[in-house]
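As a starting point, one isolated chain is supplied in structure tokens, in the form predicted on its own.
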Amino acid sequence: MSEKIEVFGLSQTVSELAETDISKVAKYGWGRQGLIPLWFGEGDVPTPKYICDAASESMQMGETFYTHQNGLSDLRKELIKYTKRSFGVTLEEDRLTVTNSGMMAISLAMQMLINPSDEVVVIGPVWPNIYSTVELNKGIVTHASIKMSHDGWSLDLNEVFSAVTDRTKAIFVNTPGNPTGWIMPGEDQKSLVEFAREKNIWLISDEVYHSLVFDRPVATSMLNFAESDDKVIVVNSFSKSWLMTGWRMGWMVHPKGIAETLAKLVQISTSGVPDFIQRAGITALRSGDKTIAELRERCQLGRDIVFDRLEQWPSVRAIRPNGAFYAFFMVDGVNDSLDFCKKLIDICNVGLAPGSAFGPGGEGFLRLCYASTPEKLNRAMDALALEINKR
């Protein structure tokens, strides 16, 4: 038992919740004077001020009270609206529940479905909290993983198939893909559907990068492939796609019948998401076409300018992806990459994430967050090369 537990008389789950490596790379570069932090997932853009207008107005009208705890209606029915025009699907309004941030939705879904001793499949590498989220509701994480070839990166859904047993709650996949830019092809999406459906399981997939891919207008989503009463839940978030990270806002569409449930869950968590977030959120719905488009942009130039330095290194093993804003790639002789981290941080002054935390098939890979300035990005570039050069 740790010393906190006996000490304060913490809950043994929380206490034992690991730190992710990649907090614990930020604490270490945090501060240091003219460090390049690449760690986190987002860019250098704040908001446009046409969202935070909206947001400013809704306050001076005094929307400044307590909200549906499944969301406005208004942007319910803008998000449907939204729905049909990026992925040609038609919801009804009891499907979707307005979160604060895409993390919450996973969290409340977890919440939601699992008890002690429950299995989710989780198909990694991915962002390391969906671990944790699990770990926190007394789960049992098991893996598949997609892997990297000369041909980009891909799942065998065997491998997914064979990981359920009678125990799987839920398998959960992230797609387009943090950390790697893995998009999972439409065939196996509806195959993947089908499963669950036959084995009664749910499937979480998050699509908070649908709109960031570069070679489509959108990712094909799940919802194409399911049915409104199919156990799936899509996760979704107004942080990446507007520029929005530090508004902490998401949604979830879900089967029908589950809308109280889940506004049960937020009452007793945050009671709901303020008024005049959500009238921010319609307006970069309605208005937020060109931002998507200046920061698809802004992230394939800055992709382009990272992997054309990346595919010349010799030590280097790395596919330039499709989606997302993150190059996620091997160097030669790295077995412990929070270590590596720490030692680009001391010598180059570049902080990396560590492909560690990103479970099972991480270890040896580092990433990189490209949704940044050419500038910025090719002085990160410079610096990388002449330490990872020397492998």
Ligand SMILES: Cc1ncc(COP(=O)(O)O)c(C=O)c1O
Contents of the next structure:
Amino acid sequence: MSEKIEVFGLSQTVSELAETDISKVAKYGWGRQGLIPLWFGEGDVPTPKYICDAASESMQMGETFYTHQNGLSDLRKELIKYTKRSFGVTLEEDRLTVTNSGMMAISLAMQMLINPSDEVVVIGPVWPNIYSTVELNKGIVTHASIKMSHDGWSLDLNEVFSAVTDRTKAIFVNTPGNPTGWIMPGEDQKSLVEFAREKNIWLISDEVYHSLVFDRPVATSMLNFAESDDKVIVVNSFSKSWLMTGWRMGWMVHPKGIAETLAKLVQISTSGVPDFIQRAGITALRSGDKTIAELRERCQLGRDIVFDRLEQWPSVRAIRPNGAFYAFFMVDGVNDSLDFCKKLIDICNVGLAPGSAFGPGGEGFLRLCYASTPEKLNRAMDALALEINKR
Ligand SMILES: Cc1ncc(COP(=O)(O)O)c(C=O)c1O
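Switching forms now, from the form predicted on its own to the form predicted in complex with this ligand, please provide the structure.
Then the entire complex follows, led off by the chain already shown.
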């Protein structure tokens, strides 16, 4: 029995939740003078003023009360327009629930679906919180791996299909992917939707990086291939596309008939997303296309600064991705990425996330978030070159 259960009487599941290796590195480096932190998944540009103004005006108008558990009708209507314009998909309002972040949408989906010992096939390497939410709900994670080759990151769908057993409740996929930048091809999305339909299991598709793509206008959504009654949940977020990480607002698209269940879960957790934050979301959706375009341009520039260097370093294996805002690269001889990231803090004063945090297939890699200024990225790469090129 863990010490925390004995001393505090905490739930065993909660006490056994692992601290992520990203947190361990961040704790190690936090507060160091001059450190360049590229370990978390966010940029360094604050939310644009026109979005902040919308929230502030709403607050001044007294929109400060409890609100609708599935989200304001006005916001859901705007999300319907956004989905149509971005993906060409028509939704109805009762298929949308606004959530307090993309993370909360994932948590609600897992709470809603998992019975103890249900299996969830997680396609990884992926953001560590996914594993934790399955575990917190007493589910069991099984794996299918995206792999790096000379041609890029790819997934063998047969690996996903063979990971599904009689106990599988859902498949979780994140595309464009954190940390790899992998983008699932449309034909594979279609096959996965058909497979889930045939097996009568759920498919949770995390599309929070849908707009951060460099070789196409938008990543295709699972919604492009799903029918309205398929057991498909698409998770999305205001965090990345509209520079709103601290606002904590996301949304989910789900089949008809489960909005009431989600409303119950929202009621006993946050009771809804604050009205004024939803008003800011409406403004972001109506007026934010330029913000997205500028972020994409900035990320593409960041990507190229980082990869132009990484590709020259003999000990590094890296694939320039077309989605999300991370470099996920391997350094020869690194088999303890947590330890190596601490070393990079000590020697280079640069904070990266260790690949070990991202589940099976992640060890040996390092993740660098390039949603940053050219000046900061160049300084970080100069510092990293000295240590990484020694190897
Ligand atoms: C893959 C993935 N999904 C979901 C999220 C959640 O985003 P948020 O909770 O800020 O909406 C993140 C955040 O980093 C992420 O990387």
